[in-house]
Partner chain sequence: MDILNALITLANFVLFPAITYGSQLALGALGVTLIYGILRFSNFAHGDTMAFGTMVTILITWALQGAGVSFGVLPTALLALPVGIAATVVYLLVTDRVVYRFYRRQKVKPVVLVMVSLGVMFITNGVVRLIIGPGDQRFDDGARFIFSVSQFRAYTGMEEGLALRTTQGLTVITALIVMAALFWFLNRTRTGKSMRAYSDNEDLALLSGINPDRVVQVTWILAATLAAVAGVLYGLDKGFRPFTYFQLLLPIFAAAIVGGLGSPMGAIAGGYVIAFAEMGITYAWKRVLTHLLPDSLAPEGLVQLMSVDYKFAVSFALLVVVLIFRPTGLFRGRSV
Amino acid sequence: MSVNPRNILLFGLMGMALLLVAVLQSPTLALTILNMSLISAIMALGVNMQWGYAGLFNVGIMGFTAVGGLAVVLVAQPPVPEAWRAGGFGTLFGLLIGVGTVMAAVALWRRMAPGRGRALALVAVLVAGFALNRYFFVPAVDAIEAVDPATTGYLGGLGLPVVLAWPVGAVFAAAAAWLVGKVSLGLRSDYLAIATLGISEIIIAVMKNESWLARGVKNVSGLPRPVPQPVDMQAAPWVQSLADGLGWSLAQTASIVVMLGYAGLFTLVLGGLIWLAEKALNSPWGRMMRAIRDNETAARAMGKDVTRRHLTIFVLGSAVCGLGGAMMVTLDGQLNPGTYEPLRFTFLVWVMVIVGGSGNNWGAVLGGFVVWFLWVQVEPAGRFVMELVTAGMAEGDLKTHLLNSAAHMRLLTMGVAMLLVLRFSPRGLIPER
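Output the structure for the chain only; the required form is predicted in complex with the partner chain.
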């Protein structure tokens, strides 16, 4: 692997920009941007696998990151024994019946000969399964949600270390992706886009409404952290001496140390992923994927099972998105399903991949950094521009309207940036080799 000096320059410039923010604005802000950039880079890597390696168009990134976030609650939160006693069995049994019904229906469909008998049997199984599911599920869920609704009202998690939730989040996202891919891959290319759009809306709807699972819109906050709290850090002698040495306040030093801890963890994960992705891309498997992307018909003629390969890469890429989602919820320390919106979670990641350079892992990573940096910094800039524009205007409705609309400018700028890059520089900042 040869290293292109231009790429090093680009990453260097990005680092300089972050340093400038640290010096001119505040080190805390620079680290906040850095941590989210690392996570964004991971999500962009996942999408790049799907789009860049295989040409699959996923518009459901939001859903995959959200199930990743859900995994954090289910793995790391302490269990709520009272809720389990109240309705744990009924809920699980109801879910099992649901899964069993679907599996029975599939088996029936495969085994029986086509005809009216099969259709009738299928409907009977589905109706019976649904009724049984409701019978066990609904009272159990009501019982769980009645358990101390102000603080719990859900089953809680397994109480395991939070870092374990990251791979679990990846597995959750992979499962959702498998479901979608199994149905829509192998059909027209845009069916996948529509199906992913649908599944992401449904995942968010489930997370908002099934309070027994993760409290829904009541949010779960105070999630366990992989690094100590800033408050605990302040007590550590080495932090105190560091604060003295640097001449910073103790609280600021402690929070910076904690953020550096997160940055270290995230960098480890990102580094591992890049290493794996680069290995995969430059292996026979990676060459096969690109061959399929560039000419499906030829690849099929060479005996490649295009649909299966697409399914693999789609599941892998979504798993990486789920991993990123789990890491993001860990960083925030809370799961807040109401904040998941497609503009932020689906579209922004797409802009990262396109701007960075689709088909190139380093490009996706750089795109994650650059676009997140702009996303954070464009808002104050937009407000500044709006204030300049409206400076000469008299106070009035129009002026307040324009000032308030600065927030939507961000969306517009990103959209324009994406179209401009697609049109004039479709290969992105770091083009595919």
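Form predicted in complex with the partner chain done; form predicted alone now:
Partners and other molecules omitted; one chain follows.
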């Protein structure tokens, strides 16, 4: 970050806003906003790598964050032995048949000469593979989902520490990005947008419908935490002493201590990421990426493999989004595929990058904080304003309509904030150097 008074002032104002929330509203609310702002900043950092460094238009952020969240279930949840006995190995065998079928089809396509023989062989392999997959996979899945569907009905995870799920979530998202990038990055940029949008919807559909994987729309709750539960912290003598000293209730003090623990972990991750991102951006590799972004034709003429470089940064940025998605599910303590919506997990992250300043890592971080703060605070503020405006109005449809419209203040504010930034500071609050 450019060390100048303006940038420091912007972060200072953001800190003051959080401090005012803690004083005027609730310390718990301020810490909740802080934790989600840290996660939002990480997601914005991932999108900034793709768009700010390389000009890649990714509108599938939702899918990559969802894959990261899925990793938390697969890594941290304890396995369900009954489900594994009922159909775990049949499911894995069915999946292996599916992978083997695809590999056999690709090998046939490459090795056989074009013609009717290749087409017939390809169809025969695909049909046989599909039939075998269904034969083993479907009964196994039915058996798994029949195992106590009210509480389990899925295979569970590996039972490892939940923090290990964060890098695994990044790897899952990177793998999905690699598949999308290999297909679409050699084409025009609008194909990338279509491909990422499509794969994100496919990921969400799979997570909703494949209950054997993570309970689908029945959700997985009570995920392991990297910090103790507030109820456990209440028994700690030092927490009781702290509550007495501050004059707070024991429950509030324990909750704040737990949130501070999350904030410390998230700050550590964000600090490490931004250090790495700044090193990369200011290295010869970062300058090459920006040169490719500004003029692909010239970069190709200089001998740069533009498609390969695009794939690299696309995978890296998606991995960071997956990491943020895993952290968010850990903070929530549950995986709910129904909550993944493009508005929240794609549009809002893009607003963060644009408002903060694309091409600048610190700008993306600031955008994550500012936009999430507005996202949380605007709706109650809009309700308060509408109550003032309608205070003198008689009860009726108009007053009801105005009061109900406060719920839409979030979307209106996001649009207005983006328009104001584009009008008066088109390069964002902290522009690229």
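As the structure is a prediction and not an experimental result, all values here were calculated from the model. Positions refer to the first chain, counted from 1. For the two forms, the rigid core is made up of the largest set of C-alpha atoms that agree within 1.5 Å on superposition.
Taking the rigid core as fixed, one finds a CA shift for residue 419 of 2 Å or more between the two forms.
Relative to the superposed rigid core, residue 400 shifts its CA by 3.1 Å between the two forms.
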